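Single chain ahead, by itself, as structure tokens, in the form predicted alone.
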Amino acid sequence: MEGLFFNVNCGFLEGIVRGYKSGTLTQAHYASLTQCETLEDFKTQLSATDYGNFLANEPSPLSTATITDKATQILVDQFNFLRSNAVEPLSKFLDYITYAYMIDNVVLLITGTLHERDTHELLERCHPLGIFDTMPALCVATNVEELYQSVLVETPLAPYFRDCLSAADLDDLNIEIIRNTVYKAYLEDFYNYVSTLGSPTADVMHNILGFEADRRTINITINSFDTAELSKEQRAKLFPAIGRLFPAGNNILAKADDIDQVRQVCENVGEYRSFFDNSASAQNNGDLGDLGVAAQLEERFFRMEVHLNKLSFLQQFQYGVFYSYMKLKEQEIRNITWIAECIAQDARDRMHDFIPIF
């Protein structure tokens, strides 16, 4: 019945979002970038896709920087436009969007208020979707206790604070502890919104949203591995209780001592069983450490993200593709600025280690 109804409110906006996705860089596209010498070259290949002339205005010598800020402000402004568009309950699920920016933004200003640096500074610094009206006055405290009660009353986010922690906390815990469980109750309150809205959002959102949180749950027990600030118990706090791995596998990591249990856990799923295929043996032979593992693990992950926000362009009439399409694009920075960076230092052995999306 709601795909009777979703074209009358969200058919635009659907079919805008879809013709963004048709511009996202294609092999062919990324084939002539990896070809370039210099970055001026990069720039004169970039103008032929849909990024157009973007970095016409920015002076000689053009750094990474500079490309990575001016394709993110153009996929900044496409969001706002969305947005801007949108009506209950697109614009709820698109204002969810922006809690993950505003997370990371919230978390900077406490670690440079726990640093007594000028947060004015690190304004600069924040994510462009994760500013919000009030934000500015959230520089103005000069204590993390000042700073706290301004997150509780001027921040879309004061949920997820509230809930989990206390004043003391932001000056106790250690930085990341305060990051993934302000994001563990930020996804766990998603995946509830979004089962709110039916199917098929809710079908193709929890396979995303379920992912997300499995991927945090894998990365969070390999970084605690012999870490004395964070005991089993407290790594098992901040596991979000949901996706494929909760609740036995998230059991199992809680209690997890090497990457061997981590790597048993994950053959338990069909879609993850992939992820230690070639980790297990490098490992055994003594070629990757802990560390190497990870490093391996998170360019899967980033080809899981890929194919399931892909999934999510198959069905219509479900408000996923505008979720799949803001990490689609932030996939494609990420590959830009790495073939940059490559020309930039003349690393064109690496140059090839990127991600494609299509």
Contents of the next structure:
Amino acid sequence: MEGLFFNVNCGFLEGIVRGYKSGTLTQAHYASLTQCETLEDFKTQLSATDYGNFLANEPSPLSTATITDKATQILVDQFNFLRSNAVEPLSKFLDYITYAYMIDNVVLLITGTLHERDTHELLERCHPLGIFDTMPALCVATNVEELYQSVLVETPLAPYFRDCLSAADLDDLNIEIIRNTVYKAYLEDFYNYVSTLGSPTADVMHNILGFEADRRTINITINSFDTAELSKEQRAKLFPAIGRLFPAGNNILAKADDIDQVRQVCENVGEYRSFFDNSASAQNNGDLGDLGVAAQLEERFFRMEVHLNKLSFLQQFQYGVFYSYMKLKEQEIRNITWIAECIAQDARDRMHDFIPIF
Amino acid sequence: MGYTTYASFGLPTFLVIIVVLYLLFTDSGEAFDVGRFLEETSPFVWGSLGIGLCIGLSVLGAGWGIFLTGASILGGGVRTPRISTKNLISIIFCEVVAIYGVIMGIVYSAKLQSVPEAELYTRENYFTGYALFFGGLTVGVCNLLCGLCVGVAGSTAALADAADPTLFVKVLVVEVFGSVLGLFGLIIGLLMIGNANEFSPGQAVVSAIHI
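Next block, the form predicted together with its partner chain, ref. the form predicted alone:
What follows is the entire complex, opening with the chain shown before.
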């Protein structure tokens, strides 16, 4: 029944987003990009794709940071077009996508202020999709309470910050705890909102957001193994209450002490069983060690994320395509940045370590 | 229990119960008489309602299908302008549904002739009235659902064509099967009034309602 009324407000925008998605780089494009010798070649190859002449006005020599910034700007322009043409409830859905960037910007500003960086420089490094009006005022904050009362209470992030108002000082560890607490509240709120949108959107987004929650849970667990200051109770409070690992897996991970316990938890969930499967490569390279396992895990998380986002395009008449397009385009920008860096630093042996999308 | 549940189920049920109990307790329970209702309602009512439903529901289905398909063609045509010409065929399939409704409306309205009240209530006229009503309802609902079907399939066809041109003909086959549903409605609608004569005056009688 979703097909009967979806096109009234969102049919045009869905067509637009699917058009954007058909312009993402394919394996053929990546093959020609990896054969470039210089960044000028790279720029020429990209001008034949949907990116067009986005680097036309840049003075040579090109830097990879410029390429990334310009590519991100294309994505921001596309998102702003979609957002300005959207009505409720799609406009609220797109707003939820921007809250993730807002959280990153807020944490960036607080951290930068603590380390006494220049305000303007920090504001320039913020992600354009997460900008809100009162952002510069964040740079004068000294503790979370003041931050909340003066700036955050009028932003859409206000309900997420309520749980961490008790954090006493702002130091590096506390900032990470604040970031994860706020992001947990955001994920759960997004999940609940998506449930109110009904069938195909809810199904698609539940899968994607559930995986995001599980990924964060596993990452927090692994990163907290060697940190003595993060107690297990504190760690457990950072796990989102959604996803396949909730509640049993979360409970075990909260008490875990080494990576084998994490592996055991993942074996219980069918889709995650392959994350820790390194038998073939371990035989080739010798024992990977903890760092190697973490790096491989990160890559497998990215692959799973790309896979889930690609699946959402198989359903029509739902909002998941907008979210998935943003994530896939970001992954593509990361890929282009990686290839450009490998060209610039002449490290061609690792050039194929990006995650292919289509 | 939300407000919409109360409004859509609770209030009408309540009103019906009030009316029924009122009739019951004021000894006018026999005022509720289905047979008398059917006998006294003019066949013109049934005929005209049938024609109205026929064209109204057909146009609703066609319009619904056209906006479903049109929004997707416009969206997909921004990046892939080549789809806009080929996918007009989906719009044509939806439009055809409205044409079926118009044809049936014209065929049915040929049965409506002016007849004086006293000579109206003959068996043949009753039959024509009911045939027009249910024939019109059949054609209308068939065309409504056909329009919806072709609309959703056409929307998907447009987006699939934008992604990969070889898919268009394959999805078009699905649409063709969908558009045949409207044709079925047309055929059955014609059969239903096959034996119905147009409204014609019978013998002048003093009908029961004038007493």
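Residue numbers count along the first chain shown, from 1. Note that the rigid core is defined as the largest set of C-alphas that superpose within 1.5 Å between two forms. Every value quoted in this text rests on a predicted model; they were computed, and no experiment measured them.
- Core-superposed comparison between the two forms: the CA of H120 exceeds or equals a 2 Å shift.
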